[in-house]
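So this first bit is one chain, no partners, the form predicted on its own, shown in structure tokens.
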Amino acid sequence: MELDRLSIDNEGLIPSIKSVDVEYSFGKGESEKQVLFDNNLTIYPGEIVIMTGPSGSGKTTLLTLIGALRSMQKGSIQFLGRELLNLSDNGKHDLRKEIGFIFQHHNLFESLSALDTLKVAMQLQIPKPSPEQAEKEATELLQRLGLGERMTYKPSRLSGGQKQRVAIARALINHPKLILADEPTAALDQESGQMVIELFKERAQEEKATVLIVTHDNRILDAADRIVNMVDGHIHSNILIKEHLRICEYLNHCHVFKDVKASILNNVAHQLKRKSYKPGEIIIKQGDHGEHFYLIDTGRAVASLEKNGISQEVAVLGGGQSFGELALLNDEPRAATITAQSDVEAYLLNKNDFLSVIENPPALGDEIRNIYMQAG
């Protein structure tokens, strides 16, 4: 669900990241395995974007391509208008100076204290800060991350969470234009994780830094603008967080999903496809074979029944209301015609995905069928 309206909202801005038809494979010849397929993603300055998806879906590979840590193979990635495809080694080196990297493995030098780690990283600044300024800025950032009493400690004397916070401080100390983070809060407790999230928000809002985070940590949802979901090497969905939460709320109030866990509703929201209908346009037609479940976001639609050649209006549907599930549950033709009364924005879920959700656990599908049969 690519957000065309996002481009309109940011018209005139140069995207921080713009990837077009990006593909990537590991190995060569018979051992070659493609892991990314035709990925398109545009991220603007000041956005915090979460990337999710199952293990092996290509998230980290795409992240490392965006950060010029891997060489591009096919497609285009631009960082603030600079093309990464065929970029020279020197060009990649210069570009990385404007990126803050946070990896799952901390990659700290065992011989350097937390404070010295940041001061060494600050030597990449142009012009280089004075020793006094470097000491001051590094100290302030480490204190902000709750490491004031651990600044002189080397990695061997730090816990996993403390090492992670040092790595995060190292990534942020030079005020990068782009922050790329792979599970940055996974090893952090609630308090430390919140510190990091607040720092990301500040950098995005005050410095217009772009933050792209691969994560499964739902604590970051409140700070993020968008969530991108990857499946089998494809960007499967790309939606605004507020929109995503609204969809989950809609689904939660649908009778057919009332007993479904929040984690499953979250996955369902990623699978929905958005579609627009003009006034007078038929969304589903009585007697047709059912292929989708529908959820109205905005607008109004009319349900009508035709009997003996006479059409009768039976209901008006609006935002948050759903329809089309009965034909999918019973594998029967559509029982009514639904026509857009105004401009309608709706979300569609295909039959296979719909059935896979309500049949998990299997008893749920039987219960729902019984409810509809009794209502009829």
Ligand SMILES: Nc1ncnc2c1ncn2[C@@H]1O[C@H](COP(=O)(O)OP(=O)(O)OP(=O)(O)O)[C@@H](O)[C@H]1O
Second form
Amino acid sequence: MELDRLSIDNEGLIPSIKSVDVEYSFGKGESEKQVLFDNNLTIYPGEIVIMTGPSGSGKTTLLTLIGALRSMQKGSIQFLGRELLNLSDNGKHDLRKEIGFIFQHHNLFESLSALDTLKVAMQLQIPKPSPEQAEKEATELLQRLGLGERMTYKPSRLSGGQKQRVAIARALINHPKLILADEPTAALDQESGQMVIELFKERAQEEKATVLIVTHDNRILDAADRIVNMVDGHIHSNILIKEHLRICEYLNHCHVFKDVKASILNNVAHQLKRKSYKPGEIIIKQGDHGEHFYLIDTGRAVASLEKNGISQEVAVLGGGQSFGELALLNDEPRAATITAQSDVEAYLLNKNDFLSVIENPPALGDEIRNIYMQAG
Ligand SMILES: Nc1ncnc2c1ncn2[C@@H]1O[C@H](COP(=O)(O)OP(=O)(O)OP(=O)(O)O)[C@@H](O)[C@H]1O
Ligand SMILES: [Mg+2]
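In place of the form predicted on its own, output the structure of the form predicted in complex with the named molecule.
Below, the chain from earlier opens the complete complex, with every other chain and molecule after it.
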């Protein structure tokens, strides 16, 4: 859903990442090419955010700017309140210690076994762990990632997926506050991909780590809180996944949309505007002209009919229930008054958008989940 519609309540929390109007160009003079434009993204501790988008859309470039692996040119990125623009090399170096990087090219040292790779990474900890502690933690993490049998192997004796898991273990061994991962599960089979996803979830939930993953792997969708889509160097949409899926599900059950295919309902969910109502507030009034279709997300509302000056309650509506379509379809006045009984959060679709959905030809399919990934 749109940026301004995110209903996550993070008041008072310091974002882990706050990027404002970030731009970036490669090259100089004649050969200068701008690849990032006005990127705004705020991510809070404990969130898992997926970034998708076509090849060349700027995902890796933005990720490396956020990770202080590249110098900022224009705009602002704050990492836990610290500004990255004009940050000194020492400052960048310190900041990187708090980040776990996982990149497509894992850059493992050929001379180090999996276990030694992790032990070397642990030397960055302050205070340094004892050799016994380092051995114990490194062993546990490698076992967790299914590498228990291969801990003493050097990269030349590991498969691509195994190397990738060593790189993931190296990124996570120091319990970073921020995990930046570029296609971390692409080389992994179902089982090891799932282990990695579980580990990300655990770090987000238990340690409030922030996880930003560039991926086209829709197995990660279920674990993620938000999906950010990049197009031509710009964050084009930023969606709360659970909320979006719930609304798609609600729309799918609305009688009026029974013949509308899932991909169109997915677009409808993007067009909805969220609105709050206080208890006692009138949402629509009998006799009024209809301009919107309504879908209740949370709360209760009462439908009442007025006849000869007497108002009579006819129904109570709750989450997932919709109203207001008749006046739009038949161009007639509102048939009933709907009043909020509790705090109500509702989604509104304007008349033109509603009518254009209804006019869409009926079709097949239930592809809501895949649609996210296809957007890339
Ligand atoms: N070192 C570089 N020098 C010049 N141009 C670059 C450089 N790195 C990336 N680019 C350009 O910047 C744009 C964004 O690249 P980026 O690697 O961020 O895309 P991406 O979204 O990560 O793509 P992919 O999904 O293929 O990994 C592309 O047009 C690319 O050609
Ligand atoms: Mg990339």
